[in-house]
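A single chain comes next, written as C-alpha cells; it is the form predicted alone.
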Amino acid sequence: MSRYADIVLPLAQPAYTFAIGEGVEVCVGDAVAVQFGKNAVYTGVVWRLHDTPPAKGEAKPILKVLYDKPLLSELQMRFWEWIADYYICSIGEVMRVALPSIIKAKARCEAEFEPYKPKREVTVNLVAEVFVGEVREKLERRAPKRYEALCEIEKAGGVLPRYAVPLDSTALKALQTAGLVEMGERDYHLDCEWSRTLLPKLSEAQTKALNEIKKGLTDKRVALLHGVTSSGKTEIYTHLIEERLSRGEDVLFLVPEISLTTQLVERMRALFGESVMVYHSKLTPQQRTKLYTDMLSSESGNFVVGARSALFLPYKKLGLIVVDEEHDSSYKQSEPNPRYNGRDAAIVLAALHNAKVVLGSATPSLESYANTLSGKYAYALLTERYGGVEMPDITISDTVRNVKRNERKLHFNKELIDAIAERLESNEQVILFQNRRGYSPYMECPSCGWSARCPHCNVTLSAHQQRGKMVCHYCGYSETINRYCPNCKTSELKPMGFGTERVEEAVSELFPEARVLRLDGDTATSSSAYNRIIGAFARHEADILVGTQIVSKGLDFANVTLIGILNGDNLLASPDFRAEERAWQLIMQVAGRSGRRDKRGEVIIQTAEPQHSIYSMIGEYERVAAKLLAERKQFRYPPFVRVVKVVVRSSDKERLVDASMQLGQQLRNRFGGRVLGPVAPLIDRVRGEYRVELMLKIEVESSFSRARAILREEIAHLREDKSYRNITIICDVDNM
C-alpha cells in the first residue's frame, strides 16, 4: 500500500500531500525537502502519514529526510494549529514566523538544497608534552607574547577558541611547525553550568505579594501581578523562576521591546549564570538556528529571554512564563500573518504544558484586569516602591494659558522650563517625552497650504532635519527637504508640530549649556546603539534624554527626577476605542522613570485640554479602569466582545471597493448588526493599495470559534469569483 505525508511549507497554503518512497522513514513532526512548483525546493514538516493520495495529479516523493530527529514536538504542532485556527490564516504562515530562516531552507533545485549544519569554530589546542622544560623558558625570554598566549590556553585547559588566542596567523604557524600547538574545531557550545548568586531580598511587600502569587496559582493557569513602578516586580519574578529551575523544568521571560532584553539578560545572568538564553529577531539567522537546534538536543532546564517569537521554541519541560509589561500593544504582531498576540498565546502555550503564568504591569490591559474581576486570573497588587521611594508629583500645565500669557517658548511652557533649569542647576537629570520621531510631522506652505505627501500613501512626509529628508513612516518613501514651495513657489515651507529630532534642537536652544541625547527610532537604530544612549544617560554624560515612548520602558536612573511630556493630546487624538487606556498607561510608564531612589520625581505633563478626565486619574487605576470598563461594555468593545478587523486591500480602487461590499453584505447576512463597515480607514492607501475595512464583534458568551469559522467560509466564498483573484483579504484577530 502506498503510503502519503502531509506536509506544511513555509508559504500561505495549505498542507500539501507527498509519496512517501519505498525505504523512506518518516515521523510526524519531520523537517524534510520537498519540491514544491516546477523548481524550487522547500523544507516542509510533515504534519500527518496516511494512505490516501490527492484528490488531482499525482503525489511528489518526498526528496529526503534532514534531521536525525523531528524539529516539532506534538505540543508545538498542537500550538501552532491553534494560532492558524485562532488568527484566521494558514498553518504555513505560522511556520514562517515560528522557525528560524536557516532551518526552512529553500532552494532552486535539489543540487543546490542544504539542510542546516551547524558551524563549528576553530580551536587552538596546546602540545602540553612539548610546552615544559627548556623550550618553555627559551620562548618566556625570545617570544613573550607568544609564551603568554600557550599559557592562557594552558589555563583554559588546553583547548581555546582561535577567536581568543591573540596571535595572527604567522605566529600560530611557527607554534605548529614547531610542534607546541594543533589547530582543531568543536561545536559551538553554551557553558550549561550554573552559577548560583544570592537572589535579592525580598521587601514585606513583595514578599506579600509573592506569597499571594504562589497561593493563586495553585487552582489558577494565570496570575497578574500589578505593581506600581519601581515596586521591584522583576526582583519577585526572579523568586519563582528559581523555583522551577530547580526543579528542571524551562523557563520563558517574554518583554514586549528586543531592547528590553540586553539590561534584562545582565540582570538575570548576574543570578542564573551564562547559560541564560537570548531569543528574538535582531539575532542572526546563525544564532537563533544554534540555539533552536541546541533546545531540541536539550532535556529541560532552560531559561529563555525573549521576545513574542521566542514562543515557538522546543520546550520540553515547561513550568513558567512570565510576561513582562503585559499591557504592551508591542506583544501584537501587526504584519505579516499571523498577527497574534504573544500575551494570550502565552497562556494558551503554558495551558498546553500544563504551565504557569505570571503576568506583571504597572499598567495592566483592561482585559487582563476584567479576568481577574471575574475570578479568572488570581490577583497580586504591589502598592508601594521598593525602598520606601515616593510616587512622583504629578503637574498638569495649561498650554492654551500660558499661551495667552505669552509664557510659551519653543514648545515649552514656563512650568516646565523651570522645573528644568532647577534640576541642572541642582546636577539632576531630565527626560523629555514626545511620542512622534522626526523634526515635524509635515512641512506646509503657509501661502496657498501645500504640504509633500508619499505617492505611495495617503499620508504627508515627516521632516527630518538631521537627513535632510522627508520621509513617509509607513513605506520608507524619502525625498529631499524643499525649501520653498514647489506649488506656488512663493514662500518658504515651515515645519508644523513636531517630533523628538525638533525638540532636541529647541531644548539646545532654550539650555545651550546642557548635554543632551535623543533616544527615538532614528538613533535607536540597532540594540547596541541603543545601548550606546542609555549607557551614557545612565553614567551621567548628559543631562537631558529626549525620546519617544521608548523612554518609557524598563529604564531605570538613579539621578532622573523630573519627565516632561510635551504633548499629552496627541496621545488621545487616535481614532481609537483604547486611545483612552494607553494614553494613560504611556503617561504612567514614562512618569514611573522619576525619582526611582531617595529624590522624590516631578511629571509635568502640558496639554490644551487639562479638564480632560483621564488627567484628573492620573495614578487611580481602579478609577480609570472602572471608567473604561463601563464604557466598553456600553459600547460594546473588548473584553466583553471579541473583535476582528477584517482588512481589504488592492491596488484597483473600483474592484477593491466591489469586493468589500459584497463581503460585507455576504456577512451581514450571517451576523447581521455584529457587522460594521465596510469603511475606509483614516489612511486608505499604503505602499500603493487603497483599502477598505470591516469590524466583526462577537459577544464573549457566543461560540467566537464558529464566527471564526463562518468568516472563513464567506471570504473563501467571495474568492471564488476570479474577478477578486487580486483582492487580498486579511484578518486581524484582537486588533490593538
Second form
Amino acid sequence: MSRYADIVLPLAQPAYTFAIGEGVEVCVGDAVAVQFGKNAVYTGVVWRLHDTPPAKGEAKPILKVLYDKPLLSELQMRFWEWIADYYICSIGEVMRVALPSIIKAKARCEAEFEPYKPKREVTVNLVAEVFVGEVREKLERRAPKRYEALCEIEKAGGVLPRYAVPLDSTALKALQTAGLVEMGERDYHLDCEWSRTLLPKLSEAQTKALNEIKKGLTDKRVALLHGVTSSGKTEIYTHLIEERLSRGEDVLFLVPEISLTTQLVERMRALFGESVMVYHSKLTPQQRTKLYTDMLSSESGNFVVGARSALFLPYKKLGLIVVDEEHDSSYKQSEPNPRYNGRDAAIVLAALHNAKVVLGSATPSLESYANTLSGKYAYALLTERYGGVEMPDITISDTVRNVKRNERKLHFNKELIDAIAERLESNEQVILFQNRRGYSPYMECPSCGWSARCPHCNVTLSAHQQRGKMVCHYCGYSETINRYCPNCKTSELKPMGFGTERVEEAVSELFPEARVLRLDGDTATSSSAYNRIIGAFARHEADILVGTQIVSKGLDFANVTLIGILNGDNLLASPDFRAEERAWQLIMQVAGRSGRRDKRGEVIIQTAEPQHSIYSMIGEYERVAAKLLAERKQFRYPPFVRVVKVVVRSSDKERLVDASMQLGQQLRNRFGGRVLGPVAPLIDRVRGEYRVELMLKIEVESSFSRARAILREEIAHLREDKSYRNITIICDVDNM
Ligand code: ADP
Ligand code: ZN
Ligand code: ZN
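Now show me the form predicted in complex with adenosine-5'-diphosphate (ADP), since the one above was the form predicted alone.
Now the complete complex, all chains and molecules, led by this one.
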C-alpha cells in the first residue's frame, strides 16, 4: 500500500504530493478532494502512487475520494501527458479542458464536493389511445407544432426525454390537460443498440473514394479525403462509421465548433438513431457531466459528434475518428492553455487506441496535403459534386477600375450589382460575404484624423449601428457612438470601411424590394438564433444572406446561385504566414455554397488587386498548394519547420521589454538563428497588457521534443528572476 500520491490539480502547476491516510483507498485516475493553499479545496486527479515523502514540508492528506471508480483510464492519462508535453503546458491545464465541470474544480470546503450522481430523466409519454381519429386530425389542422411533437414521440415508441420534445412548458401542459401525454421518469441510459440503417447508396466516384480510403487505412493510420464541396464526403464517412459501430467500436466525429449544426446532427441521428451523442462547449455543465459519467459506465460502441473537447471523453475502444473540415483553424484552441490542435491531437489519440483517422476537406491544409505527398497519409480525391452539379464560375471584379469609371455604388462594383439584380429577377438566392461584423471597423474625423480607439487595446473601435455603440472586438469594451469628433469638435465622425451591418444596409438601399438576412456574431448569438436565420434562408424567406465566415461552413442551400465576396483584399492583408492559405481556403469554401443541378453558380470577388496570383488559380488546388508549399519551404515555415510562438505579456512595459530581450538572448544562445524576435505584434496591447512575440523555428529533421525541453528550461530559468513576477510567458506550438 503506497503512502503518497502525486496529484494533478486544475492549475498551471506541476503535480503535488499528498499523503494517503490510514484506511483510505485510492487508485491511479481517481478524482479526489484535497486542500491546496489556505482556504481552497480542489478536485485533483491521482497521477502516481509511491512511498517517497515530499522533499520539503509535510504532505497534506487526501480529504476524500470522489467517485467509486477512476475518472481516467491509463490511456487517457497518456493522452493528457502528450498534450501537456507537446503544447508546453501543465497537465493541470489539460485537466481544465478535459474534465470541464465534471466536478466542482474548487471550493471553500470539503462538504461542497458532492460527487455527481446520474440523474433520472424526465420523459414525456404519449397516451396512444387518445392520439387517434378525430383528436389527431384536429391537432394536425389546428396545432401543427404540437401535432409534430406528438408524432416524434410516437415514432420513438411512445416515450421521449423531455429535452428532446420541441415544446415549451405551456404547450406541454395543455397536452397533459387534454390527456394526450403523461410525464414520466426513467434512469438515463445510453442506448447502444445500433439499428442497421439504410445508408445512402454511393455514386461510382464515391464508392471509388471509399475503397481507396479503406485500402489506404490497412497499412496507414491516417487517410485524407479531399473532396470538393458537396461531393458527398459526409456520405462516405457514414459508411466508415457504420462499419466500426457494427463491430462494437467507438466512433468520434469531430467538427469545428462553429459548424456543429443541427443539420449535421440531424443527419447522423436519422442514420444512426437517437443515441448519437453531441458534445461541445455550449452544453450546460450538467449535460456534459452526464455524458461523461454515462460513457464512463457504458460499454464501447458509442458514437459521439463533437467539437475538439470531445477528444477527452472516456472512450473504451475507439475505432475511428473522423475530422471533418480538417483545415479549419478553429480546431486550434487559441486561448488559454492547452493551445492544442484538435486535428493533431486526434491523430495521437487514435494511435493510443490503435484506431484510424479520416481527415476530410474540400481545401486540405498544406500540412495534411504534404503528408499525402510524402506517403505518410493515404489519399482519396473526389473532384465531382454529387449529382453532377458543376463548380461555380469565378469572376474577379476590379474595384479600382469601377471607381475610375464611377460605377461603384455603396461598396458594390457594377459586376456584382448586375449579377444580384439578375438573380432577384429569376427568383434565385444570393450570399454576400464580408469577413467583418459590425457597421464599420473604425470611425474617423475627416478634419483632424482622430479615430476612436479602445482604452485597453491598441485597436480602433468598430461601430455597431444597431446597438448604437462602438465596440472593441478584442476585449468587448464599448461606448456610445459620438456624432461629433471629441478632438476638434467641428466635424462629424465618418464610418470608415465596412462590416456586415453596413453591407446589409447598402444592399437594402440598392435593392429595396429584396428581403435581406444577416448572419454574423451579432445576429447568431445562440444556436437557436443561428438556426432561425439559416432555416428562414433555406425556406427562401429571404433573397440575400449577408454574413461573415459563418456562411462558409457546411451549409447546403439548393437555390443559391451567386456568391459575392465584397473585399478579397482584407482576407489577404494579414501579416501572418498562413494568410494566403486561409484566404484561398475561405474563398473556395464560400464558393462551394453555390450552384445547382440545373444551373451553374457564380462567384464574384471584388478586389483592388486583381492581378494577385492567388486569383488566377483559385479553383486549382494542386497548383495553389504547390506554389504555397514552395514559398513555405523557401521562407522556412511549416510543414518544413516546426514553429513555436512565444508570447510575453505584461502591463509593465519596461519590465516586459527587459524580460523579452533577455529571453531572446537566452534562446539565441541555445538555438542560434532559429530564434526570431522579440518583436511587437500588430496589436501590441490587449486588455491593458502589452505584448511582445518571439518565434522559434525548428527543422523537422531535428528533435522537436529536445527543443521544447530546452525552451521550458530557459523559460524556467528566466522565471527565477523574481523581478519578472508580473510577466506572463505563453508558448503556442504550431500556432495558427
Ligand atoms: P460534402 O460533405 O462533401 O460537402 P455532402 O455529404 O454534404 O457533401 O453532400 C452534398 C449533398 O449531396 C447533400 O445534400 C447530400 O445529401 C447529397 N448526397 C451526396 N452523396 C449522396 C448519395 N450517395 N446519395 C444521396 N445523396 C447524396
Ligand atoms: Zn476632429
Ligand atoms: Zn479592447
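By rigid core we mean the largest C-alpha set that fits within 1.5 Å across both forms. Note that the structure is a prediction, hence the values are computed from the model and not measured. Positions refer to the first chain, counted from 1.
Student: Answer yes if the Cα of residue 132 shifts by 2 angstroms or more between the two forms on a rigid-core superposition, and no otherwise.
Tutor: Comparing forms between the two forms, the residue 132 CA shifts at least 2 Å.
Student: State yes or no: after fitting on the rigid core, is the Cα displacement of residue 416 between the two forms at least 2 Å?
Tutor: After core superposition, the C-alpha of residue 416 moves less than 2 Å between the two forms.
Student: Return yes or no for residue 651: a CA shift of at least 2 Å between the two forms, with the rigid core superposed?
Tutor: Comparing forms between the two forms, the residue 651 CA shifts below 2 Å.
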